[in-house]
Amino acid sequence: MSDKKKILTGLQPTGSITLGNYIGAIKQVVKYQEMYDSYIFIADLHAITIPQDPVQLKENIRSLLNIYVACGIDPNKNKIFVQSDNEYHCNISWLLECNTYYGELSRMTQFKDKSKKNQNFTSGLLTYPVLMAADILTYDVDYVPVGGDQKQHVELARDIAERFNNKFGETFKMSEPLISKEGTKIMDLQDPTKKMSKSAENKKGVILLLDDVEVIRKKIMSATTDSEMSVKYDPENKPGISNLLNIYISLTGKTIEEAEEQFAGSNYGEFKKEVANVVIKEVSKIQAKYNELVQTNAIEEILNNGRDYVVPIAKQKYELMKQKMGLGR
């Protein structure tokens, strides 16, 4: 039995992963797997609070998992599973819903924002924070890494857990939010005042991890810079060069000072060429591992092992809740 603290990370099964996602978030998850007893799941049940194309959703689930493993998420150091493979998440969520108040859910920031934008929303948009609470509370995890905008969900899970514990006796651990210190924020190559996003209209500013390497090279070589021809870190006055420096140091482990010294006297073309070489070297390793995973279908065994590990844990928690609530025979 591991004496490490438990951590749980849920991943939305969206489409392609950018270089910004890799540097800013995935490398953080890789670091966590060395520090904690780590549970990682694909939150496909959460994804369907808004309409999804079934074929595309299934493809996204597999692609995302393959990319994460290719990026260094070790199946031997994480319990990796698909949320909908464990039906007890929904069972536990229903029991928790019956101990959650409408007022709590209607006050959730994301519900208020999204329901204003779309009058014809499903009830899942209102109740999904309880499913999120079930994800967290099922495994008695110590920490849930979240951004500042997601902290409210962990706080709700704690409120629900405390209420259930008070009504029915000690059942859940009070998990704590671990506010993720996001890694270096990578900006759009064409508009370095905006964060790199796969939804950007101009795709030339976005590097996808599965982009052809020569496409990546062209995108970096055409990145927006300035007229000074001086490789210096100055996000306010030189956002394009500063962004390329961030990419370079994030993938080489060098400091800003070391990189500035290395490129002192270099023109922007030489600098961009070196940044492109570093990115392509990193991405090529990820793509090679990704293609290997796809060809061998290794993800099936990983997901089966993860499911077989977590289902008995969730079943035990569900049965305990049923017994405490007087359900069943």
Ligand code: AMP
Contents of the next structure:
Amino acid sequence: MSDKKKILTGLQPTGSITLGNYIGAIKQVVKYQEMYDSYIFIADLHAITIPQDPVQLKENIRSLLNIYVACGIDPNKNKIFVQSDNEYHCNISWLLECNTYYGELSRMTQFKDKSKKNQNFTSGLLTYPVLMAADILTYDVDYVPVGGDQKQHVELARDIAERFNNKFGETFKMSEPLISKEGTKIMDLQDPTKKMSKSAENKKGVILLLDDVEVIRKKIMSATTDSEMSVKYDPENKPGISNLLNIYISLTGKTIEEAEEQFAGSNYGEFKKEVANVVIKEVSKIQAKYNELVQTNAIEEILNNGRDYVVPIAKQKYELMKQKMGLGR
Ligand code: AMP
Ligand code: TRP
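Could I have the structure of this protein in the form predicted together with the named molecule, to go alongside the form predicted on its own above?
Following is the full complex, with the preceding chain placed first.
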């Protein structure tokens, strides 16, 4: 057994990955895998709390897993699995549901937002945070890296754990949310005051990791800049140039000062060309790995290993809960 602290995070299988996701989220996970005993799973059971097309969902799950591995999430350093491959998550979730109040769930911000948008929301949308608590509490993890919008759910998992421990005796570890400091936010290349997002209407400002590299070059070369002539970091007055600088330093590891100095005499065309080269170099590596993974079906073995590792742990937790609650024969 390793004495490293444990982290766990779930990712919803929701389609195309952008350069923003890569720089803002995936690179973080790649960093964490060096420090922590990491569990990472595709939260397909969470995805169906809103309607999904079955064919599309299956495709998203596989493609996302291949992208993550291609981006450097290492199957030897992470337990990588698909949530629905471990049926104990749902079993544990039910036992936890019977120890969670309707009032708590109906007060969750995300539930309030999403249920307002759709009159016919499912009960899964309401109980979603309990399933998330099951994901977390099953593995006695120390930290749960999530975005700010999920913090409330991790706190609810703590409340549920504490209540269960008090009622039935010590069963769960209290996990803490790990909210990364405001990381680099990559902006839309066409409108650099907006976050780069896969749901943007105009795709010219959004780089997808699986975009053809020549398309990427065009997108960067036609990025919005300003009427000055200096490559300087000034997000307020020069959002376009500052965004390109952010992309550049995130991928090269240079500092802003080093980059400013490097491009001191350059015009915007030269600067963009260099940014495009750096992005293409990184993305090409990812795409090559991705194409290789897709062909070899390596993901099968990775997921089988992940499942075989996590199922016995979850079974043990489930049996412990049943015993504490007086369930079964
Ligand atoms: P989303 O695609 O919005 O569900 O976000 C998934 C993860 O990627 C979250 O951790 C976000 O913080 C991160 N992310 C999404 N878009 C960007 C962006 N433009 N810049 C930096 N991080 C981002
Ligand atoms: N709800 C999370 C999201 O939408 C995904 C998720 C499901 C998760 N289970 C989790 C994240 C457990 C962390 C831990 O982003």
